[in-house]
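Take a look at this single chain, the form predicted alone, given in structure tokens.
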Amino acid sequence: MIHIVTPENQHLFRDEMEQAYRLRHRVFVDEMKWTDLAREDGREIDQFDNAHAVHMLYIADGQVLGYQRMLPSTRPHLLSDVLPQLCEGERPVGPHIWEWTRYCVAPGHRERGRALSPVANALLSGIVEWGLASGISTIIIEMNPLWLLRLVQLYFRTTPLGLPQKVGDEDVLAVTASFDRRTLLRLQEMRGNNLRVLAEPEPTVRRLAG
């Protein structure tokens, strides 16, 4: 299940958030060699892990197997403050537009070939479920250009914001990706069920008692 963590309930997910920060460090620093993000404590945290961030965690048996972060486009985010060169025109801004960042899946739970892994499908489905319920219809993504075709196949309507540019050792492209009910149906079709992936919020008393 995908659990949404915000400042209001983050105290209920202290252990899971620690796992998430360490997963981020393992993926982005150890694997992808984004050495600027390295920290001695092995936790990848940046200036956008603030009161406005929405964290989404895939948790199974107490283990965080996948993670992603959503940032409002109306506040400072990667495209506005770190990678503005990726946007050649007017930067997309609005309450219905959020930025998708720090997507990562634990080794052993990633896709092989073209099919999305169950964790990856759930993370993407979580964005769409959350967005449809929250009046959000578009995400900003800074990504490898090879992801373009995959997003289109998942029924995201993608629009490049500029040409790919080198960021570190990788080509990175900024896009907007809009979604609707058809996107969710497509993701459900691919995983073979229409069950909700977002976990229902747990009562605070019950969570603390556990």
Second form
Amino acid sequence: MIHIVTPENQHLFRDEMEQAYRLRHRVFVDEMKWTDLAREDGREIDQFDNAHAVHMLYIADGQVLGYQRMLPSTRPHLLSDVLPQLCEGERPVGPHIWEWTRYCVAPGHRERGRALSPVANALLSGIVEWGLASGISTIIIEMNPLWLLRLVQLYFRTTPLGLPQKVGDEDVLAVTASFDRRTLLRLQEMRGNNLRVLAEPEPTVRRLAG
Amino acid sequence: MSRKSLDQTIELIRRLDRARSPVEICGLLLPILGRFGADHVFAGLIPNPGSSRQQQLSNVILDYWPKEWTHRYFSHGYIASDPAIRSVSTLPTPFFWNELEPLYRDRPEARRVMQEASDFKLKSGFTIPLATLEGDVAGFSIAGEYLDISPDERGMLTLVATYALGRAILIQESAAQPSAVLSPREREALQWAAEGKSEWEIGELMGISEHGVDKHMRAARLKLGTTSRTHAVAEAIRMGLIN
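Just the form predicted alone so far, so send over the form predicted in complex with its partner chain.
Below is the entire complex, every chain and molecule, led by the chain shown above.
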């Protein structure tokens, strides 16, 4: 199940958020060597982990196995403040546009050469369920261009914001990706059921979007 | 890379999104590829080693190689010795075929494939490795007598290749479902239904009777394997038959 954590309910998820920050550190610092983010306490936390961030946690039996963070495009986010060079034209901004960052899945729960792993599928489905319920239709993604084909196959309608560029050692591409019910149906079809992945019936983010 | 060339790339991507057949996709690609000196394009999923010729052929997604070359390539089982095929699974980034030369210098069967390709005017080639949602490795190759692609243009080409392949895979998937064959009238009726029109309104719009509309809708429901009008619309949208 995907749990959405915001300032309103974070007191209920203290331990899980702790796990999430540690998972982020393990994936982004230890594995992907984004050494700028390294912290001595082993919790990867940056300036965007503020009251406006929407955290999405995949939790099974109390264990955080996957994580992603959504940031409103109407406030400072990675594309506006950290990687502006990836956007060659006008920056996409609006209450219906959020930025998808820090996507990560615990080792052992990732794809093994085939399709999307259940955790990966749930995280993506979580974005789409949350978006469809809160009037959010588009996400900004900075990613390795290799991901693009998978998004196209999942019926995300993507538009490049620039051409791929080197960030450190990696090729990174910024896109907007819009989704609709088709995207949701496709993800449901891939995992073989149409059950909700979001734990809460009603996302509480609408007020924060403005 | 200028803002203008990004805009041109986006415009091409939009047109690729609307393409309805692999032939149409190749037609959209060729003028762009011509700028780099390429007059041929080919894309497919890399088959497992030892797969049959039939399986190899079913993995082809876009084929604008010289016809005789495609025929010769598959009937002689060249896929097993093609150095570009071997490299596409191991190299994470795009490569020019001539960069592979040191890797296959000692393998006469590989040299022969590359030599014969150049006899078919596929002398100079560039291959972009891609990974599909299903975890397959795909290769997107362009070739001609002489290719000239600047480092800046590689990124643009990677984007174009990704969208062309993605669109072609989606087209192939919907064609693989036999129920997807809606007649133009059935599709039109469903499209109007998706826009919230009543049977009567659809009849007016299509210039046919309400009864005629009902007939088209019933046929569409049957073909899509759905029982309700709403479900038929959802299914047709999902399959990319209507918008």
